[in-house]
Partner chain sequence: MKAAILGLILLGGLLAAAPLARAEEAPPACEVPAYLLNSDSTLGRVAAAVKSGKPLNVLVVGSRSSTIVSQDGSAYPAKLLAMLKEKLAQLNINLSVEIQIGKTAEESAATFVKLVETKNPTLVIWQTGTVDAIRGVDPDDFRSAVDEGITALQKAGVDVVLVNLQYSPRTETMTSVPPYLDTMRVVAQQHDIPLFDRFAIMRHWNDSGDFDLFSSTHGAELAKRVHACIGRALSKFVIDAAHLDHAQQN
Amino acid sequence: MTSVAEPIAGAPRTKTAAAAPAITLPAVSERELRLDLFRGLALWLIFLDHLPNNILAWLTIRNYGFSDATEIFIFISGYTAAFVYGRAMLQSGFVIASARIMRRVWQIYVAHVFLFTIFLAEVSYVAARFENPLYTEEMGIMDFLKQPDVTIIQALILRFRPVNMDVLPLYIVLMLFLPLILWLMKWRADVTLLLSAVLYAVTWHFDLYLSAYPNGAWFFNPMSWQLLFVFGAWCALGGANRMSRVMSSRLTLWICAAYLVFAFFVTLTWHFPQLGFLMPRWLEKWMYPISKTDLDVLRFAHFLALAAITVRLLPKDWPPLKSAWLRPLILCGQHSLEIFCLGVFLAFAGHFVLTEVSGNSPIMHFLVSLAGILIMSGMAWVISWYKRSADKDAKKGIGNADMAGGSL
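Structure please, single chain, the form predicted together with the partner chain?
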């Protein structure tokens, strides 16, 4: 059995002198394909979950336990962001690394605004055509179209976020604080994680939240979800290494497995209300509601258990990681921002096709889902082809984008 917590590139920890920074970065050799694989998987699952009523959504992990693809996505984003920008911070310093992070934040923001435009288009189209007296009340959701002056500005400052568009604003806020997180980690990684846990606890205790427009709060509370992001960063910067003994013990494995089975049976009672009698009332009272907004401890623990078992079952050099079959997933994971946005768009478009054009049979649902996944994979392939050839050209000095007004 391989160790559970190899550093990202499998290199041994560098020997550090007393004055060295608190974090250690493994040497870059090969990409950690497991991260790409699971981020790709998370992106596929987010897409499937966003297509309402989908039969394939039965395959997604949220139906088998407390946590879902969002946890995977945020954790891996924290891990890879810390890995990439942590290295930049050690090599080029705080200012340069922060500047690069801000550039990334800007990209995510633009992506978010782009998706909002598409959402506006869809809602406006439906609003103009749908007039079913049964749903007079539900049509109220489109009332925001009556005040574009307010809603569009609120959308630009991330306070108005339609359904399914909550992940990117969360990601933006988390990335905004990444320079601070990395700077603290450079000083004392464990203390940073502890501070993050304290913020999480304080958020729960005092019920802190970010307000949203027209009312309510952010669907994903950044002050709770930061725990997962910081935990990802902590793992990337040597934490996973230090946990390896705990993680590889049999006891941990059994606890994790037992918890996953428990969560599975609890979720079973949600889908089959007939089984509800098996759930003791006291347990329900203690456990519910399991807050997604504030990243309930039960969800966090479920993600940890899932991650621990996955890392244990899939070693870093698991042969299928290089196979052609998993290639589409890995490619999607490697271009996560683009593919995430495409996934949200495809979910809108797919729902649109199902409701407005083709009729809503299970077969059409399946075909739309499949088409979406194929488009996502194809797009990921095109992007990586483009990047490869663009990198080659850049080395030769061909097609310098700066001469055409700057690259993006």
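Form predicted on its own, following the form predicted together with the partner chain:
This part shows the chain on its own.
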């Protein structure tokens, strides 16, 4: 982090710089399609990773480095949230912006509860219909079947979560603190990022965590993952522009490439134990375990290296961003909440098909994975079409069912 702040800290203070706002926002213009593209890609990768023993999961980035699609999703979520609500805070003030953020938090929470209900029904039905209780154990809902009254309360306060449902509770907690994050960044953006890093270090040093039900801790520790979310917000609110000189440096590019190659060869030793002799014992002792729960610094650095090279290779005006081939990915990224929930549902459905119907054949792995991606893309297109139609009706002054009679 110090390398990012050094060019700013070392710059001489002038009257103009002192009068400048702590955060800066680019002018409202065309949508940043790269963010939508990679958020959509993260959703596809999460779906593939959530299919147990999925052969196509070998195509996801988790097998070739320390980080995975979760880092992409959380960083972009922080970036886009700060871009949208940071502008609201600058224009409308803290209270109005906070109210809008809380409304979004409520939407995410309702989506989580709805997904929880549907997921429980899906798993319970399959387990009973096919007389296979292992599904309830695999998906982590055994405690719900034993104590449904207690478990539902724990689920509502985000302490109980079945398998594959850890991302939304993390996102809810991070968004709850977004008003404070934006308020601090409006004061001093770089200091806010530094405070986030301090919290991250304190969390590791004192082993801080949020407890889960019935035992254990949150799979994604918000006190650690907030660093990536805040870093995304910092980049959106002028940080990316301020460190553009560092990011465009050839030295930075080579350091990032070298780190990615190093991470690739380390992960090879995980998949091929016979290559274990390539890893010195002292290095293993220093590196392992690489915690996903607490966002290990090696994972964070791996994401930064990927992001730096990606930004360098894919400029904002990259022509394929407007192509029809990438349109499904971009649409999924633009409707990430709905598509993520659908992906969790489809992942278990795919698990059921691979286990009970197909005999776990490689061809079925491909077909189930492709079917899930096509369904997610189709749903994203339907949502986009509906919103375009609603916008056209609103411009024409035509009412719709959502507006009739007020809110329910």
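Note that the structure is a prediction, hence the values are computed from the model and not measured. So that the term is clear: the rigid core is the largest set of C-alpha atoms that superpose within 1.5 Å between two forms. Residue numbers count along the first chain shown, from 1.
Trainee: Is Y135 among the residues whose Cα moves by 2 Å or more between these two forms after superposition of the rigid core?
Mentor: Comparing forms between these two forms, the Y135 CA shifts at least 2 Å.
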